[in-house]
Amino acid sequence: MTSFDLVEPETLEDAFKWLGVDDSSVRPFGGGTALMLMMKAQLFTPVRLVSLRKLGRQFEGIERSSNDGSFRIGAMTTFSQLEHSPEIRAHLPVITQTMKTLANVRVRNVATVGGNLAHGDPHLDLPPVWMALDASATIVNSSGTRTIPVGDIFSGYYETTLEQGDLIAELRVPVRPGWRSRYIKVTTRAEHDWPALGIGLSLHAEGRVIKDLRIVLSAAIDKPTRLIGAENVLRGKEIDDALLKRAGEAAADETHIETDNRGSAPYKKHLLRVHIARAVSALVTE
């Protein structure tokens, strides 16, 4: 491994001073869980690390809203906090039954929600669900302050939107009274490996009529996506076999998935077709 600078702002002025250089080898870092295991791989050489971890209370913490109830979870958060918050468990349970099977304790206990996202490693458990919760993320560089999807994050295979000198902030959740959450990890090796195929879903149903639904794919394609097209399938009907069917070929159809090492393509459009039609008649009969 080369030699790096490694510094350590305490204000976003400094942090933005030492990142606002059009260098793609000077990058801002979180937890580092990520970037420690590309650079040992040598896949990114590194001129200068900026630590965030300096940065205070605007970037850490899990509040809730007053007014609408929904969280703010600040970008240096990180999965411990989010996996042992009585909160979230209460109000987001999805993010709590994610961490059962996303890496392990050690890596929970550093990687942050911030530092994830902006990794943009199409495998990951995490944006797929905050994608399906319809959450925001908030980007500050030293121009200004800008709001987007989660789901506007990502461009590519281990590609973003971010530019440099950007920095995530913060999420904003919503909690959503009737609205069922779940997200569905498919791996053929160890339950907390990278999945071959991951769901996240969420929907709010009366009985059996599904009056709205969001469904992100993500581990088998270059980017977490929205199925829209088996959401359009299955909104405003009442769910049957024939109907989740046409919901699984949908999904399967109007997307690229590729073979790979997790298992081939038409492997992986079985798996979605099975596990979206279980999911939404598990969620609906919850």
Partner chain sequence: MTTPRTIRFKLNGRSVSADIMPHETIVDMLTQRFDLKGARESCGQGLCGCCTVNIDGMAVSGCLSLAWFLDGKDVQTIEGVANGATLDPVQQAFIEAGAFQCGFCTPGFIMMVRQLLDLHPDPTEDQMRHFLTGNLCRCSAYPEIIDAVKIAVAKRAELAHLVA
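Now that the form predicted alone has been shown, please provide the structure of the form predicted in complex with its partner chain.
Partners and other molecules omitted; one chain follows.
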């Protein structure tokens, strides 16, 4: 690893000053897990890292709105803070469930919600879950603030729509009465591995009829992506084996899956069909 400058601004204004140069080797540094890996592999050679650790309130905390029950989660919130939050466990249990197999304890103790999204790695577990939950991200820069759906952060394989000087400040996650959610992590080599596919699934059902749903696929494709085709097959319908099969087919048809060391494209498409059917069925009958 080559050396670099490390600054720890205490105000957003200072942070923007440090970050506001047209140089991609100047980057914000949250928990730092992903950047450290890239730096050690000499894939990223920073000139300056701007630590977000001292930015304070807007970047921290897990709070629940007294109005609509939605969550505000600061971007510097660590995964283990999420994992051990009783509020999250009570109202967004899918997050707690996802944490169980997400990386490992030490990574969860350090990695942050915002850094995880800014990395743009399609294999990460949380982005499809946030998208299934219909979460949005608040992004700040020197000229203002904007709020976008989490899915709009990702533009391609390790690519995001974030510009130099943008910082993810917080997430807003609605709590939708009647909705149930689940993350399906499908591994194909060892039990504990990067997913061959990740499926974030969230749905609102009455009996066996699906009123509404969101299905998000990750890992097998270049960025976490909503499976609109499969959603359309299922929305408003009463599930049975034939319908689930059709949904699986729609999902396989609408995605471009690449072969990698975790499986061939045809095999992963097959897994997608099977696991969408199984997950929807399990969640409806939960």
